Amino acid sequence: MDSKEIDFYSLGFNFIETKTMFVTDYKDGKWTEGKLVPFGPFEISPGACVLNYGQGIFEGMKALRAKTGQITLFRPEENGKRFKDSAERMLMPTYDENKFVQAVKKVVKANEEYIPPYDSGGALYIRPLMIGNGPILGVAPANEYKFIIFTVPVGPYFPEGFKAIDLEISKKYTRAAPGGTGFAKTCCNYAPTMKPAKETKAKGFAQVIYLDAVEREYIDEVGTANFFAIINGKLASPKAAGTILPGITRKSVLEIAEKKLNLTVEERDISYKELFEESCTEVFCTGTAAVITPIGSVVLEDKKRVFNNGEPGKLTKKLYDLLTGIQRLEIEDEFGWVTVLE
């Protein structure tokens, strides 16, 4: 799609084709050099491992336009590390982390015209994707792989923007079990969440809060985002012990809260019951797409808890302002997180 045809001020979180993608192939035990090519389809065997056994991983990143006009990436090296961890868990070849970041930069620069203006609130979403495209019949890893990076201009993931969303706690569905692939960003973790999301949205909720798969009591994640709560004045988040995605935004929020707001942070098991107690004063979720999204209420069957009259909490707003301020070069980046593209 021609960038001149896009209304950057009314973007949703939908697929819009851009011009250029990065592609490299893994054959005979090594990656090809990789190159920028026009965005478009490619041939794949019906026997491809990704089609038959789900051997695929991906990442989610954003390029932002600062008020100065500069283009920024937020902690891209962390995405490179997580991509490597996901590949190892899915028995796929790893891709050099430095080359990963360099490839991301090339794709963003090649699609620079698709980066939404600063005042639109949008971003250029970046999707690194690796698939086992070699054909295989038995349950075994592929012999050939394809690594692609493409981009899409997007608005906010939750249409509400920085407004509180309503969530339903599920005791019917779980997202991941101990010993599984919950920490890996693999495509097969996401298809099973579509049905719970559809069912809860039909009831008027924005997403599901998933509980642990063993006791059905401790919070894991919010759909495709990490969970946070202010409990007894401390910032708590479920511990990254293998069943939740180790979010880069999550990691950053924990550090900002501790170093910029002097909050005590806890990575621990959080019972859903704690959300219905007065000691829990604010809740929110985080992610590359969700950024920091306030949670206005949670529901479990006939129980409902409303936070701050359904409005964003004060600490949630402070964390949001600090995070987005750093990402858009409006607050000094004392952490060294932001990469500015030259």
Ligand code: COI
The other form holds:
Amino acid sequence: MDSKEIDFYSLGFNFIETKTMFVTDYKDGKWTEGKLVPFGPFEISPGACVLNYGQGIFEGMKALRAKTGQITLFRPEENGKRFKDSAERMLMPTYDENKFVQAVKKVVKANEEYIPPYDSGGALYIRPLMIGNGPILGVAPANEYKFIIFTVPVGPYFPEGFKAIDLEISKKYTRAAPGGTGFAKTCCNYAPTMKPAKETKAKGFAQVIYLDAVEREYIDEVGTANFFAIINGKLASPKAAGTILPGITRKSVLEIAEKKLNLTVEERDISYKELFEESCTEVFCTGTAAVITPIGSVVLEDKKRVFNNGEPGKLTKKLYDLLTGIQRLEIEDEFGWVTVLE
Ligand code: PLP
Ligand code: COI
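Same protein, different condition: the form predicted alone was shown, now please give the form predicted together with 2-OXO-4-methylpentanoic acid.
Once more the chain from above appears, this time first in line as the rest of the complex follows.
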């Protein structure tokens, strides 16, 4: 789509074609020199491993326009590292982490005209995607792969923006089991969450809170974001121990809370029952797309808990201001997290 036709002030989280993508292919045991090409479709064999057996991984990142006009990336090397971990779990070839960051920078520069202006609150979402495109019949890894990076201008993931969302705790569905792929950002983890999301949205909730698959008691995460709660004045988040995606926003929020707000942080099992107690005062979720989204209420069957009359909590707001302030170069980046594009 021509960037001049885009209303950057009313973007949601929807697919919009931009100009340029990065592509590299893996053949005969090595990656080709990657290149920028016009965004567009490519041919794929019906026997491709990704189409038949789901051998695919992806990442999600954002490029932001700061008030100064500079373009920033947030901890892109962490995405490169997680991309490698995901590739290893799915028996796919890894891609050099430094080259990953270089490729991301190139795509962003090539699509600079699609970065929403500072005052729109939007971002250029970056989607690195690796697929096993070689054909295979038995269940085994492909012999050929494609690594693409494309971009999409986006607004908030939840249409509510920085307003609290209502979530349903699911006892019916789980997302990941111990020993499975919960920690990897593989396509296989997302298709199964569409039905639970559709069902819960029909009931008026924004998303599902998934519980652990063994006891259905401890919170894993929200469909596309990590979970946090303020309990007894401490910031708690489920441990990243294999069944949840180790979010980069999650990791950053834990550090900001400890170093900038002097909060005690705990990575531990959180029973859903704790959310219904008075000691739990705020809940929110985090992600690249979700940023920090406050949770106004949680429901489990006929039980409901409303937090702060459905308004964002004070600490949630402080954490949001600190995180987005650092990302947009408005608060000193003492952690060295922000990459400014040349
Ligand atoms: N959990 C899931 C399932 C996700 O898809 C995401 C988004 O990437 C997150 C958590 C948050 O991770 P991050 O903060 O790295 O975007
Ligand atoms: C992200 O936060 O980047 C995600 O990937 C979430 C979702 C769009 C899959």
